[in-house]
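Here's a solo chain for you in structure tokens, the form predicted alone.
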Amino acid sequence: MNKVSLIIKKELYRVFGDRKLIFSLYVLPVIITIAIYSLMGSMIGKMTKDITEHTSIVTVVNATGDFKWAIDQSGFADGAEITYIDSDDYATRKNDIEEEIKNGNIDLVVNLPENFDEDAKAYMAGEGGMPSMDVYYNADENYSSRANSVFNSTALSVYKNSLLSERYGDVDLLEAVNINTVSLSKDSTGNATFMKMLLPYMVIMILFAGVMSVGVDAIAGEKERGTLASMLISPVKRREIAAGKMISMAILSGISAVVTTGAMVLSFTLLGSNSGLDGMGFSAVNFSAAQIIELLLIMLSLVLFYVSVISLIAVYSGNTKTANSVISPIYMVIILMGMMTMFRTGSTTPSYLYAIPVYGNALAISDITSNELGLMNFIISFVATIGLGAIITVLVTKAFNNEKLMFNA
């Protein structure tokens, strides 16, 4: 055990004795993470504010006096620049107006037919069919989509109610039941949907990147430079060398993962405190002590699994170039597994899926953010990942005893 600790100290000193490595492993990821999500939050907040404060450019064709009254009464006109034109003017400029909608120069066009007033009055009297109007907008433009949404919820709603009131006297008579809609959510974390989707993906990707950055050089790099050969012919047992290197890799990668994940959680917290992001899936992050422990244990199991996988690849690779070429497609699979958790439906996830390393861990992290992780699923995820990591670790230890592999014979 003393020899293992010496190897661990050697590996840790190799990293912590190099300021550049410390900066690249522990400082730079934090700076980048906070910078990216702070910038993203700022940009989304500004975009949302810009859309909300934008004055909608609206053209209304053949507006009747009652329709104009509804627009003014609803407050829609307060946030819109409205141009009223007649059907002749519209017929002349129809193609140009449609192009302006497509180009984003006009947000909304409301076209009432010439006989709309007569049709409305006939309908109120119980004669004729329901009057109709055409509304044109550009679904690809944020300004236009919002103008259409606000118009429907304000001006059009007021106008419909005024027509119904004239026809029936009391609009409430048209309602069969009064529905009170109440949104209920679990009173636990208050974490955002965005956080639930993105955190698992980011954690499993950052963990793998951290292990990859230190693991390949610790074994394949030293094989390539010849420094590992001198260690192998020393009195230290091969299994102790393997254990020392893997434990040191786990420590270095674990610290990097905790620091970077902490920076990411902090970034999400800052996003949640941005009032400009209300309604966009962001809210303040608030993990309980139990959730933090669960998250750390899941991360620990992932680190140990990743260390065993990277070590096995590095042992069987003659140099860092070969190791990295093998790891690259595995990294793509890791990213894919993280992305798969973003598209979960509201249905219950079968417990056996939590036994799949990486994917099951991502599911567990996703459940942690919403306080939905059951004890059984947590145990399945943790034990399955640790178990498979242990099996691969045994293979790595045996590989260290293979002279051809270790000396690139």
Contents of the next structure:
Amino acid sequence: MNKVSLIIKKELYRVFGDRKLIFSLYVLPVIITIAIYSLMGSMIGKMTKDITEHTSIVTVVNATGDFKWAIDQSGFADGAEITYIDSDDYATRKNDIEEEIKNGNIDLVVNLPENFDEDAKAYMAGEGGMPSMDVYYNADENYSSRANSVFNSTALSVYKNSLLSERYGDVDLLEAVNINTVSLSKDSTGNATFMKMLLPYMVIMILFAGVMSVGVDAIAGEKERGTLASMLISPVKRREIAAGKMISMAILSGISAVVTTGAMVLSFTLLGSNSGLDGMGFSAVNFSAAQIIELLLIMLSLVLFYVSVISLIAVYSGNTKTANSVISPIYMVIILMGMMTMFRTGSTTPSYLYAIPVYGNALAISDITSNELGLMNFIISFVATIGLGAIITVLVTKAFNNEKLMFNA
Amino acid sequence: MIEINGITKIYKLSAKKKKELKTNKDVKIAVNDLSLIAEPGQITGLLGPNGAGKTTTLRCVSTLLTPNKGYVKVCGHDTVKEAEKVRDSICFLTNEIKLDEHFTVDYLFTFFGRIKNLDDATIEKRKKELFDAFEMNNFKDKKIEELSTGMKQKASIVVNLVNDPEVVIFDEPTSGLDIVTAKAVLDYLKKLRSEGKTVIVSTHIMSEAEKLCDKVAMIIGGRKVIEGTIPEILAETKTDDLEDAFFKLYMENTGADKEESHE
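Pass me the form predicted in complex with its partner chain as well; I've looked at the form predicted alone already.
Full complex below, order starting with the chain above.
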């Protein structure tokens, strides 16, 4: 049997023959992913529901008969507990009421001035200026913000329209332009803005974490424990050992990436339909077969690149502690590169940026989600990542032949 | 057969190492122009204090290190140019080389058998022989991590002997072993000698060398100071036992070193 495949088999058996390792590598990340997103989703959902169901505490000062009618007619009164007070009452308690708004005890205060009725009637008759009223709310409070927006779209809207139609007859005459708003995006993008921001970041981070968790131990750990030496005195070429180690690392971390991404997609799908995440684009992403293949190829090139980088660090480190301390800052750079794609503006990104490993891959993944990835940019990203990975792999193989690195001699 | 021909091994010292060794020198000559021949059917012993260069010499023989000068041939193959052929005919046992704790003795035996180009039938045959000889049958399905220190050492020996190597290199064979396991190991080394294998061991236990070795070479400060059968060494040093011989040579040679450094 080929010695590379013998080594790969042993490395895989090492993980899959150990329930504890399977649990920590594959089961735990899935549980955590699903738990985090489920919790996030249900909390957002609960919060949204709570805000919607909350009975707004509203105080209306000096309400006219017409205004009260509008409040009842618009349905605003159904979701609100309204207290009507007069101007004198308001004048004496003004400071207290403002304090109550700040504290979140009152959600909304509508203050109609004393002469409001006359002003409104004059306006309806086509005389005089517009009547005015003051609306107080607290933008920091969810309940208050919602009360304000609902008040605007219901009671106030009904009242305004009744004033206008009284004055001008047909309200539509007041519209300068009839606007039909339709959001247009390329095929399958839908409402995927959030996904477009999140997916590249998630993919490049999860893949790195996967390689990191298996790679450091497979090389630096074995060096530290003295188990690598037993391979080095066996009749097997050093490059075969390096290849066996690196391929098994790629397989193990590839599985972990697929499992974790699967768990993420699963939790988004479960949450998408019944939570506040629905509108954020999770349920709007539908990948075509070609897009999935592109995504998988990018992930493959990234895994190979990561495996080479981590192997190089591990082989140059005397022990796992040193390896991990070198990898930590690199992990932060990787996260930063993923985040950089989140804030991309403008319509075109120069092609040479796609040649930067990790960043270029993140750009390509981001483009896939919006169906904007051109073949040229895809090839640039793929070839550059694989190419650099191959160069680093050669360095790793050379390091396996270096007695100083292998035995701290 | 092992032919060590004038090897010198020099380590560059890092700043940290310099501090550890309390020296200002940039290099350490671990082995200095050392020549030795280990014949088949004999147990050859390398004797010397810690840091004398015994382990470095054995690592050069087992292809792990490349000498700066000189060469080593094992069964006629150069350890640098034909490293893989050399690795096919040797077994190198040391405390520093360990078995992966996650696997069972049985699994590793089969794995290394395949790595060492054996077919499965031969592996099974060797497994029976060695597991019987080292009384490993009750432990073969246990993971290495579940074994005691002595059992781990035995497992390591058994696994490394899978390919019935022509040359057995053993760095400190009884180090860390209890008296019973130590005897089993020494008896097996004698058995290998009787089968015509070349065995080379390093030790700092003189009584062990006296009982075990057909020929010894004493190494002090990286240099070979004497070589021969035990009666030859005793005659040359005019001493009664190997320990006295060693101390006599040690005083002579470390004294000489001091004079050199004064110059």
